[in-house]
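This document opens with one chain alone, in structure tokens, the form predicted alone.
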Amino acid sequence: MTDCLVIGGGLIGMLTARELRLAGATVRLVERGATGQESSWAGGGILSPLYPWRYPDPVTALARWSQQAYPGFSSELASQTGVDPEWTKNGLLVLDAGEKAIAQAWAGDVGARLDLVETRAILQHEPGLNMPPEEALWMPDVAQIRNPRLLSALKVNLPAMGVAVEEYAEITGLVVRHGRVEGVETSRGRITAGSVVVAAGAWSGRLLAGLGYSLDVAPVRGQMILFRARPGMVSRIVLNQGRYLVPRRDGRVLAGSTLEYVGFDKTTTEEALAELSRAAIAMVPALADYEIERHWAGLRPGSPCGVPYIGEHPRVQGLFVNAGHFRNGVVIGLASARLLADILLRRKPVLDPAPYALVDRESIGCGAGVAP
């Protein structure tokens, strides 16, 4: 019988093995399709919330302990798989001016280092920008990591350690008896386990679903276009009026993305499409000379506040879940994963577990709706 079974292939799940395997745990990793897929690989790879001083602190707690601990993380996995994930500090350009005093609050509570700077220094960092504010925010310590790479080191690095990875395998219901998991159906069989994980993702809730427990995750829809341009051409993650551009070593330039809540539908629109290759021109009009490679939609695992959950279900004993992080997977993802492994291996928690734990979020005053 393995020690722990963890459902959902995704970042999530392949980080939550990982820390799992490397506490001495034998683990399973289960996924409905292919690993690596799905909202893990559909985002932009931004290391910090887009505007971090909007999410409560639970969000911002997870995305300090992962932004430590990214560089190290990225260097090994390097390392041990032959596959870099890219790991590039680029520094945030945040052109909404209008963020200023909120921004400036929340940094000196946290210790993040974020400038004000005026035209000239803007164009110093981003000389190709349209029409630059008088004052933007600045932040050096910004990093990003390509995620298509880092899914692609995880994916060798799992079964190097001794995860055994099941792909194409459908979870038809959990195994419960007596307030306690046993394994899962899946469509090749059951499969026993001293503990679950549920890391699903968008597809967590429905998972959960019949337990006495409703877990607030729904699909969100984002939509994204990479413009195949030259290196150099941008050189800093820049964020304005919610759009955002990424570039990656190799030139392409990351456009991102809609918020759409359109249950679990990828279709991309002509109308997004359009959106955001206006909003990344209007930023930087050069991006007009160059070919738009592709343009794809992903599911984001939507929760109250964006705060994830990460804990033991209330009434099944052995039964975890690590789902819900919304917008911020990637960037939140190494602490929630080692917290997780905390929790369940019932070791010393590197953060408070209370603000993830599954609760009604109503009743801990996080409201009804998502972080922008």
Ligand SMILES: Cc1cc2nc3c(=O)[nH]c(=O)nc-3n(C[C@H](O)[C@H](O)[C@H](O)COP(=O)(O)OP(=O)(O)OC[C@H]3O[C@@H](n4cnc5c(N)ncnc54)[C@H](O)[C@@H]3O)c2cc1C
Contents of the next structure:
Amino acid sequence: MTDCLVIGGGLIGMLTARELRLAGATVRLVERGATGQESSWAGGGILSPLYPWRYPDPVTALARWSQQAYPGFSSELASQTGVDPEWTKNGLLVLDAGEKAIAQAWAGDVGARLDLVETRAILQHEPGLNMPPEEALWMPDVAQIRNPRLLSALKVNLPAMGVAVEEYAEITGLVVRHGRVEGVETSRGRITAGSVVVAAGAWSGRLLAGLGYSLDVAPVRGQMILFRARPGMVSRIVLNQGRYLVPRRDGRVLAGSTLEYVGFDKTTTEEALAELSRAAIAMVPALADYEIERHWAGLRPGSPCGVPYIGEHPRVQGLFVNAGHFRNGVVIGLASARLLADILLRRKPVLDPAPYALVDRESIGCGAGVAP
Ligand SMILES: Cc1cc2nc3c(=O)[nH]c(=O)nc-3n(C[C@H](O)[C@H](O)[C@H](O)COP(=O)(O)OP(=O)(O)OC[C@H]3O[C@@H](n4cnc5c(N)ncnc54)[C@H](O)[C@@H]3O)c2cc1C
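Could you switch over to the form predicted in complex with the named molecule, since the one displayed so far is the form predicted alone?
Next comes the full complex, and the chain you just saw is listed first.
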């Protein structure tokens, strides 16, 4: 029997499996498709929430913990696997500075670097900008990671560490007896396990249906496009009115993203393509000269105020959840995997687990998928 079975091979499931294995547990990860193909692949890899001052403290706490850990984690993974996730600190330039007072107060409180910069400095950071504003917010410590490469590295790393990874096996039900989880039913038969972790992203709520607790996680579609630009065209992560550019080391530039409440529909639309490319070219006009190489959509696991559920099921012993990371699963994933492992293994937790517990969240005043 496996000690821990993790359901879902997105970033959250893979990081959770890794943490549990590092602690010495026997771990099995089961994914219904290929690992790392859903929301975790579709994301931008920005290692900060957009407009981070808009989020509640529990999201900030996870983000700050992860941001400290990412450089070491990324270089360790690169040396262990030969796949470099390209952790890159190129800073975040926020062109709509209307919330500057709140942003500066937040930065002071949490100890983040955030400067108010004027047109000349803005252009020094990003020379290709069209009509730079008089003021912008500059966060020099914000980094990014190339999420598809991070997932490829984990795909090599997990089996090498001894995690049993099973792809193309769908979990069809949880086996619960006398208030305790005993394993799962899969499309290939039953697997018994001491503990089960649901890390199935936007699909997590479905798996838990009928167990006396309704997980408030709902899909929120995000579409993204990719310009095949050349290195140096865009240097910083640039954010304006909810639209952003993320320059990769090879010159490609991601432009994202939409926020759509359309259920489990992952199709892309012509309207989004037109709007994302319009917004990108309005920021950096030279992008109009480059081909849009790709256009895709992913389903974010939306949760109330973007606060993920990390903890044990209130009615089923041995059943744990790590889901609902909404727009920030890449940045907060490292901390949430560590915290889930701490809770499951009854270790001293790296952060206070109370805000992430599986309890009714109506009191915090926002529903699943409501973007901060
Ligand atoms: C367009 C877009 C941009 C984003 N940008 C960023 C960003 O810049 N920074 C950031 O931090 N975050 C970003 N995100 C959010 C981030 O990608 C998500 O929060 C994160 O990937 C969630 O990871 P996950 O592992 O929970 O979900 P997923 O990656 O969706 O993984 C869940 C997995 O569970 C599997 N699964 C589901 N049901 C079953 C079952 N019954 N049996 C077996 N397996 C099952 C699925 O197949 C899937 O592989 C973005 C997301 C999108 C869509």
